[in-house]
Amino acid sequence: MKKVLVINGPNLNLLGQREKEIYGAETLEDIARKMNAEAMKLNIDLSFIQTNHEGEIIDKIHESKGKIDTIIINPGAYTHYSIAIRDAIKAVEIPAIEVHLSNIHAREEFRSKSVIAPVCVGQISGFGSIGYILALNAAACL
């Protein structure tokens, strides 16, 4: 059975109450959800958390090696200027597959650079929850 562990970063436990018309109105829990039913279909062991703290999620990403498949990361603010998630990511050699709810690329020009995305085997960005469940169908593929 494949591990996939997914990390949301800053300020995504306040989703479904934070600038709904960019993010929309289901929350953190509604995600974890509906991935948790993808993962049973797909026969995957999901581990879903949330950290508003980068060393955290840096953690996280070291306890990973050796037990974690394939990370699915929502990096959230950090995405835009965390080399030390970025160098957690590369130094596990874990495939990371970078998600964002909204589209980053057709925001303002600081959210449309991604430090993390270069070291990420692809990142999805712009479909809402869905591009959660889209990872975890290209994790059951890695």
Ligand code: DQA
Second form
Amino acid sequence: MKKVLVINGPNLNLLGQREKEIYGAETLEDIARKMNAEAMKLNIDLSFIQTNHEGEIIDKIHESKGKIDTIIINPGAYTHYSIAIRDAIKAVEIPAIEVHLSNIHAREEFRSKSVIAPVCVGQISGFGSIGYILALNAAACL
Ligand code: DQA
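Next block: the form predicted together with the named molecule, after the form predicted alone:
In what comes next, the whole complex appears, and the chain from above leads the way.
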């Protein structure tokens, strides 16, 4: 069974309350529920973490080495400047898929740059919560 870890970064615990016109009305629990249902269909063993702390994301990526087949990550605002998260993904050599609810290329200019994307297999951005489902399907094919 393929093992996939979903990492959600800062402020994503506030989904459903935060800037709903951009991020939608679903909570992170709603998204996790949908992903669990899809994971069952795809025969994927899914685990989740949400943290507002960069170091915790890095520790979790390190711990995944040898245990996790694919990482799905929405690094939140860290997307745009965390070289440390980028280096961690590169270091563990686990295929990673970057997900964003919003289309980061259609917003403020500072959001269009991802320092994480170059070390990922690919990026899914702008499809709302469906992006996580798409990422899971991509993970099943890796
Ligand atoms: C986000 C986009 C980021 O720019 C922002 O800082 C977030 C959410 C998204 O899912 O669209 O926190 O990663």
